[in-house]
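The chain that follows stands alone, in the form predicted on its own, written as structure tokens.
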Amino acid sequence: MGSGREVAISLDGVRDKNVMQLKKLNTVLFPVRYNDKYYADALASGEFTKLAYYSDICVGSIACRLEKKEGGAIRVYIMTLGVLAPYRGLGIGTRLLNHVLDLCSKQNIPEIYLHVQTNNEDAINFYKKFGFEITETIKNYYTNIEPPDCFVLTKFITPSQGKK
């Protein structure tokens, strides 16, 4: 990617005898606690959910859920997205993003998208970089958190095009 010594980040899958890495990461990222539902879909998910390794020491992850929209066509839904604070600026997320963005891609899969909240404008920027757009805009999407509306942030895909 660019200059400089490439850092030590390693891509992991999440199995039944990881998952509790990610359980840790999303209490200290996160401010919201995810349910069961959360996890069986970030494990159904495959190679669509990643832990992120930085030197060995786990530093953040990806989790999405695969849907089947009406007429049968898959989309991504990028459940969490995070790095821990002293890790960021790394390329930590980027990695994370571009690894699911290729595997849409290849796979085929025509959409990708999140919900942020509104004042999230860290969050905003980064997907934006990467060919997101706020496609919508949902008040009280959120509960015990403000502000509690979020932006639905989408990519759209065009089959085998890589990254942009």
Contents of the next structure:
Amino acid sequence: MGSGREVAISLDGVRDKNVMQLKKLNTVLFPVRYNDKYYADALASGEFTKLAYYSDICVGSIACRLEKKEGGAIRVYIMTLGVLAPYRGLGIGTRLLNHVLDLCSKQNIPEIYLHVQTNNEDAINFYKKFGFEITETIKNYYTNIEPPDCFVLTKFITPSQGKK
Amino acid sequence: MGASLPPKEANLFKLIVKSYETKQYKKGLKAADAILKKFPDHGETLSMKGLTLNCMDRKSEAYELVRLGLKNDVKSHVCWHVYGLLYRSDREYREAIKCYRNALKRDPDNIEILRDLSLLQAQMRDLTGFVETRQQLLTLKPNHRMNWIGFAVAHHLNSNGAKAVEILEAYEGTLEDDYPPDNERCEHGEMLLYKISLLEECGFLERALEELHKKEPKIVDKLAYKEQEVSLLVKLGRLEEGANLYKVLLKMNSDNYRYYEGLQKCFGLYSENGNYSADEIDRLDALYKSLAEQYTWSSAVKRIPLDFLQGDKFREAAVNYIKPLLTKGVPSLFSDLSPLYDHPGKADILELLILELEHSIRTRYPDRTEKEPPSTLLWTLFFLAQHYDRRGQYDVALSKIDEAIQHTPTVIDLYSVKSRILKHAGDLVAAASFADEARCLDLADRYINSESVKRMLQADQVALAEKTVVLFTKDGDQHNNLHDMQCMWYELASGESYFRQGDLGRALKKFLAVEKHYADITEDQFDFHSYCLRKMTLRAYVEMLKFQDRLHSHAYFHKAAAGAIRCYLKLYDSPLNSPPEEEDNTSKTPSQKKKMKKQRKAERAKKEAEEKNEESSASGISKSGKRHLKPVDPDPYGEKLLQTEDPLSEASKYLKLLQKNSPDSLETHLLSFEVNMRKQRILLAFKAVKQLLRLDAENPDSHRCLIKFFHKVSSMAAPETDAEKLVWSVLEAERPYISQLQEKTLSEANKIFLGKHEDSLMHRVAVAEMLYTLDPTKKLEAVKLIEDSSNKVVPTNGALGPVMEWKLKDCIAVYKLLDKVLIDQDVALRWKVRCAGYFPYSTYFEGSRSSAVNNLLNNQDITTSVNGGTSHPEIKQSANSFIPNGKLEAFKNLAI
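Switching conditions: you have the form predicted on its own, so give me the form predicted in complex with its partner chain.
Below, the chain from earlier opens the complete complex, with every other chain and molecule after it.
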């Protein structure tokens, strides 16, 4: 309860019983319909995929895929991160991203990356705040939207020494 | 026992009895056979062998042996007792009682038999017998607590509370002063509370209160103590003390509505129907304001004033109540307030108030100075949608709910409410599909699963409903499991769906299953007759017995019995050899019908295969040693039920139960009328007519029955037999007492009825139908009477908003009448077109906004997969695969 005015934000995992919530969010947030592999990857990533609840209403999500690089190292790829329009600016996106960054550092995962459309400045600025940098530009990444190019944003995480 | 046997066999006989008690049936059987080898005619052994076989599922042998045993030794109390036990195991209690009585004739002081008898007497409510048996038991064993208590309860049930008190006090006299020991304090306290409630029931209020105070240290249940005390104080008129005690109780639980009600009574401020004078309202207002300061956590204290406040004060209180709940997000807010819609004027006030709130949220929203969370708009829209649904303004309701869904598409309740609105608006298919969408959003929620199953059944999608409902039953047990769990809403809804689809067999099956549950519930009390006496939960026990006595007046039973009777009536009207007609298929083309038939066939074949599978797996289990043999239903489609020789006498069985338990329901007597008219039981039909007139003479159906009855009577041949003459003379004597018919012809009575209710559609239709019944040449006049009815806007003061008066359900009934009774397709079609205008969402009338016209939803329905793959129409419309998916899953649109 606490102060009473603060609205509680909580995270919950994605399971086969509530995966429709994630689907519902994606149909509203993104102009793309994701295929079954997306959802299989998301479910397989375990703790790296989360739904965000704002006073018990599901309003946002982060979905990741765990990728194995040659040599066995794991890196995290953020497939989607989004919050419903009316609930933006309340720190929910930050909460979701921090959750994943914390997990990475706890599990000693050194690299986390994502794709973003080159004109999506809001997104680019958002990620830069968290220490992401543009590491690559891919031409013609998207087929049916303008501009078709994307940046790869990457954050390299130093192992959790110093952090508690 | 076994007295006539030599010692060796006598010991064997004892072994049989012991084996029976310890459930070692095989051992018992062996011993019995050993005796019978030497003494093949020994009656008691034969009886015991039969009883043992009964427990091994060899019923017919059991009865044979027990009867043989009794024949060979008719003077043995053992044989009679065994015979009684056998009957008892088959729930034939009356027969069992007879056997016990015979056994007691031979051995009057046999405690075991007496105890068994008393249980049966309690079960059958043979109360005088129960008292006698209990008295005998007490006389035989007065040192048993249970015998005292049993005797007292018997007197109480037999309406002799004072005697029961005497017995309990005599019992207390036998106790030591330091009674009870620590491990029996609860039981003793319960006994004391029971005694005090008896004193109260008998009207000995002073004594009850005195006793309560005296025994306070011995009563463990302190809450019950206080509630009992306050009830006595109020009844004694000691209102001030009562009020204080209620305040203490409120401190313990400030959300108990009964305490508030009691407190109001103490202040002389309570009215059953909620009508108060202006002065009383002011005093109530003041009372609740002061209570609200004391019980700050209570929501009841804030909610109750909305019931009695009026006008501006109501408005103010309502705003204060609603606003924080919208901010907090309480999905049940509308159901909480919904009773207020029946108070004149309050719906209008609420509407204005919520619209203002909506407006202020929208206009203040961008700057966020108020710190209103974004979800407030969502909950406000959610409330408004339910509000307009309640007011019958379905288009507004739908636009509000759609806006809410657009705002936050992940809230499950939104889809449930949209489904409900569509159901009310008449689009059952779309309602089912949105309920399913809600279900898919949380596959672990049984409630929304059940809700979606119910909607599917309402839309007659039985196969889909069956697949969905078993998602929450235990694996492998599927449908049996639903029956075992007494899942009655499901059985009723599917019975009704089968009935609509003309599948009378399966409809009957479902309705009778519900009837069976009620029989089982009655049966279930049996174990409590001994258990409760032992555990001393006497107040709860007596309450349970009273509940059982009115069990069959429960709404679910009423529905099931009425449904079964309707099935039998239909069966009688169109016997089996003519294929059952589909009733509600106006909107289906012949090809669709064909498809349905095919579907059903395929369904049956599949089911049969499944059942075979289950069967084989079940027998597999039994082979592996576990006794888990579920009897396979020999008649899964109710085909045998349909082959009944005499559907009307079957119907009468259930009708009797309705007449006994729901005598104040119009429907009971309408059904009685229909059944008895068909059975040519003139006087019983007349009785039904009289009951209808007593309950509601102005009801269109009452009028129909009255006219139909006397029309039928007048068309019958002159009486010949004495019995017929007698019936005639009764009717002749009774007719003058029916005010509607005094010195009038039936046509005149019909006309007068019309004059009284000229503005009501359903009354006009009833008159039109009777006009036609009395004189078929007047069909045109009848049609004109119906078509000339006008649909007006209802005056807004009550729950409904500015909507048209006619109800969808009624208009459908009128359509059926035009189509099936007056048989005029052109008129029926005209009616349909007219109603499609009134009810644009109705699939029945193919309204322009219904899914029957708008094929989108129908298609979606087919693609809906059971396990959560359903997709919202909007998703389908969005070009789903316009880009190859491989890379695109990475597409980002970050939201900040």
